[in-house]
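Below, in structure tokens: the form predicted on its own, a single chain.
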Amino acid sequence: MTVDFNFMIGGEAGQGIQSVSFILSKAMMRGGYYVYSDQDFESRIRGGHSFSRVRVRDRKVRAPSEEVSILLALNKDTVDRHLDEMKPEGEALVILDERTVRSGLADKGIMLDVPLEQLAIQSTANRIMSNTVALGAALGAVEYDFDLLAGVLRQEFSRHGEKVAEDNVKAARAGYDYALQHRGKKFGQRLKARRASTKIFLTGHEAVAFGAMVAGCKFVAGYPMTPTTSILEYVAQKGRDFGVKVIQTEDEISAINMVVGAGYAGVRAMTATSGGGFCLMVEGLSLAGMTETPVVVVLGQRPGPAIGLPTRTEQGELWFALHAGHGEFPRAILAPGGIDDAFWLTIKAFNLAEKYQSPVIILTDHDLADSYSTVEPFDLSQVTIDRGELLSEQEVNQLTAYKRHLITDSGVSPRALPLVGKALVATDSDEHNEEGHSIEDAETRRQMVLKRMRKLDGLRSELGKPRVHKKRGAKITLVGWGSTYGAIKEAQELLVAEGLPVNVLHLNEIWPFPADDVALILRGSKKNIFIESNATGQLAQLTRRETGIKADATILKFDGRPFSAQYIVNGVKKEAS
């Protein structure tokens, strides 16, 4: 028998609620189950509703689930909003302190009544662990491996000192306890440890700074902006060990010039922002165009314009990472579909824009930022470093002369670096020479920017091939790009299940756009649906321009909430019809 476990942790904000999903995940994986856990939370410090899911499988998981298991639910709130959503009575249990939340829920089979604060005070003397004691709740419920839980407390609290941490296993081992002698027998879940893991557990911005520190990245510089301050905290705190200078700009324009002067020394650098940032930092984008320095952005879209919902999740900046910037110059993008691509693909990214001498933006999201999965660890041993045409001291000394912007096949000269060498590294932000002096002759200009506009093809052969699934008998193909590859992935399968199979095409390097390749999945399929989180179908508007191929139906999400598998089986259900 498969697990499909789905726990959801909801409160105000403050509750502890992201502690508690973060601590119950690592123990589910250290059990040797495979953990996805989202975030749903307001953009504010107190109060509000905030809840988590955390959803624990024997298979591979990269999407939540709309159907929630335990329900462990700190305020009323969270039991009225979201008891449409639990399981049958059988497997379904709300977990909560009556005598706090007056749920109404007395006289129904799903409620266990846990004395949380009680149990708290008497354990430990601190009321305050009265989350830590519902923790141990959910887990003593379903018979879970008390140790696991213990030992993941430990680890996480043993930097406030031995008797933090202890109390911790106390309150939760309080709440295990009363759970396992009072759950009765109308819920019949069990969750049994399964054999060690070694799978690692993180999120999608978490796994963008690893791969760039990974990727030999030693600067980066921000302006805190949710949902990318994820990247620059994670950076502060490790980079240390990989020697990174992390810098919190007073503004996003001047993260992007110091950036940009960073490329252009030669150092490896990236920015991160989100939407309202990235609009700030477009003339720098085009200054690292027109000065061919390599850059690297991570736009983290969320939902606008202007604050729209900070904290919210959406795929609305397609075409605004395409266009931002005046003028033309080549870019490349990429998408990550979960965490493995979002490390892989930050190492590409770096190695392209040197390779290139180009900006070169990584699309994220919320559902992509904040979400924590288990992963296999990464083969460090597959990562390569390639810096391109860049000149050492030696090959530049040895030259009679030197010219930043030779014209050549490619588009990409020869690169040396500031005092490296005896070579004059010049550039110019106005159009230029070969030798980097401005400009204002006709055909300077019309020879310079054919010259950059010649590394798209470069470019273009270095993008992997979009992903496809196919499956015997398919007449529908799911398009999607981006964060939502998980949920695409599942809905393929429960389709098939159901006997309606589909093909999925997934880019998750979506500029050059590969139009060969994505034109001959789209016309070998007798129906193409569009799946994006956004309101227009920007990749299905992008598809038609790039090969003539219009969308036959989209499935279009904006409320700022990611795609279930669920919710697009539906989707594709009422299309097929």
Contents of the next structure:
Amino acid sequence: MTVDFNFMIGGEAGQGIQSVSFILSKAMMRGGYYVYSDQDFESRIRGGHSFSRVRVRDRKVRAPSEEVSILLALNKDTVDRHLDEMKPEGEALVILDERTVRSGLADKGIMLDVPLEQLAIQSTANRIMSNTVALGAALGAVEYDFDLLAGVLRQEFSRHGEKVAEDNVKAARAGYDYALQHRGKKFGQRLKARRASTKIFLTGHEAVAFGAMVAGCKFVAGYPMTPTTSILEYVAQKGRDFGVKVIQTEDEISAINMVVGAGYAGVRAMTATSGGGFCLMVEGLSLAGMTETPVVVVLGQRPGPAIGLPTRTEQGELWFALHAGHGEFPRAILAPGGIDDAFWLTIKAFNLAEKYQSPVIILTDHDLADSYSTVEPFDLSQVTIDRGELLSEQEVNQLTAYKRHLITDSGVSPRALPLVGKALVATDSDEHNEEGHSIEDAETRRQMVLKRMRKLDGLRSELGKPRVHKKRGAKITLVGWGSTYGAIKEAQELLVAEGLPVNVLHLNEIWPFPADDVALILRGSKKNIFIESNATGQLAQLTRRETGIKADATILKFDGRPFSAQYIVNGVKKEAS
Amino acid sequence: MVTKVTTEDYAAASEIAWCPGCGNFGILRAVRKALVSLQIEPHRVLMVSGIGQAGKFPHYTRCHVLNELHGRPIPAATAAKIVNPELTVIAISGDGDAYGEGGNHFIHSMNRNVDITYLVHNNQVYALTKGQACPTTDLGYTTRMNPQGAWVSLRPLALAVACDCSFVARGFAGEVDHLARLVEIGVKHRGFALIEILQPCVTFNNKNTFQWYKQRVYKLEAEVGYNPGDRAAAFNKALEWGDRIPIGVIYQKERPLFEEYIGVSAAAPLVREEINPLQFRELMNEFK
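Could you please show the structure of the form predicted in complex with its partner chain, as a counterpart to the form predicted on its own just displayed?
Entire complex below, previous chain first.
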């Protein structure tokens, strides 16, 4: 029997929703399940409405589901907002403390009234533990292996001391036992632990941050901005043991210019920001293009324009990333489709940046940034570090004169670093000659533009082909990019199961655009439907520009919420009929 | 082996594109003199500049050059120093660069206190864009873009003292030896060294001329009892502008370096660190 079980935890900001969700997820993962967990929260510190979904499957899961199995309602608002999303009776359960929530659900068979506060006080003399009681109740209701939960609780709370950790275990046990006894006959769902897990569980931005460190990034400068603050914070905390320096700058302008300074001086450097911050960085991006300095910029998209919906998701900045910067210069744009991609493409970003001495943009979004997923551990022995044409001290000292911007066939000039040998390294934001000194003459300008633009050919040859999943008999191709991969892939599975086979074409390495590969696939398909989290179909437009092929239809979502597979399935059916 | 560094070592081949009589020539002489006096080899020096006439400065000095954007030399210079503290990093700006476009970096870099030297060429006018007012233009001075007269006149050195900048000095392009000495002290100073250089613009500023400055500047070294360690006195001195304009070290203080605070040193520069993906195996286990 297949398992596809969806927990939801809802309440106010500050009620510990993310931590309950994280612990529940990890306990599930350790029992051998695949878990996908997403966060939905408002831009406020306390109050409002937040929730997190924890989707548990016995096979890969890469997107949320909109059908809730167990709702852990920490306030009445949660019940009012999400009751409609519950699965049918018998498969659904709402866990709440009727004394505080006063849901009015008393007569419904799906309610399990757990005296959370009372049990917390009884078991630990600490009212604060109510959340942990609720967490225990959620697992008790499905008879999950309690020891797995206890293990995660001990690990998560051990830094607060043994007493706190053990109290949490006690509180969870109280909730677990209560739910086990009282869940009633109407809820028959069970989740049994399967086998020991070897997987890891992390968010997209943790994968980017970890990937950057693995790639040898030594310097990160940034100004906190949702949703990329998590990258800055991860590297700031974990990078300390590995000599990685993180500077919190006065603004994003400083951040990008610091990264240029660090890249010039010779380390792998990165900044991470969101659309608004990227706006401020655009001038510096252009500088990196002109001075041919390797920089990696993570652009974590969120809905705009201006401040938009700060804590929500959108893919509205593909065109911005493509065109950001005054003047013409080569760049690469990578858009991870999931956690694995986020890790491996980040490493690729650093290699490309140094090999082509150009800016590389990693385009993520809030959905990828904050959603957790189970993946196999990354095989670090497969990581390659390619620093491109970086001259050694010996090579530098053999040169009679060093030209930082030497004109070459590939457009890439051998790169010397200050104080690695005695070469003088000069570069200029003005147009310059091969020595890096400013010029005004027409022919040198022409040659330098051509030299820089030749790097696009090299970049194009390095980019992977788009991801294609074909199905026998499919007449429709679903086309997407970046973080929506999971939902699109799952939609394909659902449609195939319903007798409507579709192909999937997914782009995670977007620029230079793989026009030939994309055209080949789209021409072989009767109907191409572009699925994007934006209002204008940015990939559809880009595809038309680069291949001449027009989208037959689009499924666009720009309400700030992520795609689910079912949402796509509904849209495709409408288009197919 | 000690190599003798001479002025010739710093002579760059680039054709100089400054107006005849520009104060920048004096500054160039002074900086070369200071570097020779310090016996620093050219390949140990990184000059990072912004835009404007001051921005061209590094191209006229044989050394590493990173010519940045308008107002942005400080962040790049800061990062380069953090990445490789073995470099002697000198950032060069004009008044528009430093106090206008780069104002935010100016304030925060002084707070941060990275060991770099910041030379700000202040001619009290935007020259490369042909004569508009700048943040330090004298009150009431009219330009084509400010026909009603300049409305505010920033006192950057007072701002620097307020920010507890660890070294605050002012030189004058017409006093080359004095300026050379200031640059020498500034480069040797451990921390962020701000040296503002009064530099007449012979083309666009017909008020603050060589003559105008010459009549007003006086050397702080000659002031009996002046103590650059006294912050309140330094603040007052930094506000002095009019009949008398002080040049010399206005404020100096020992403060911890930012790069040491974040754990980088010349002995183990980031740029020399190995890249080893396998060392992260254990960290990955935290995701289990």
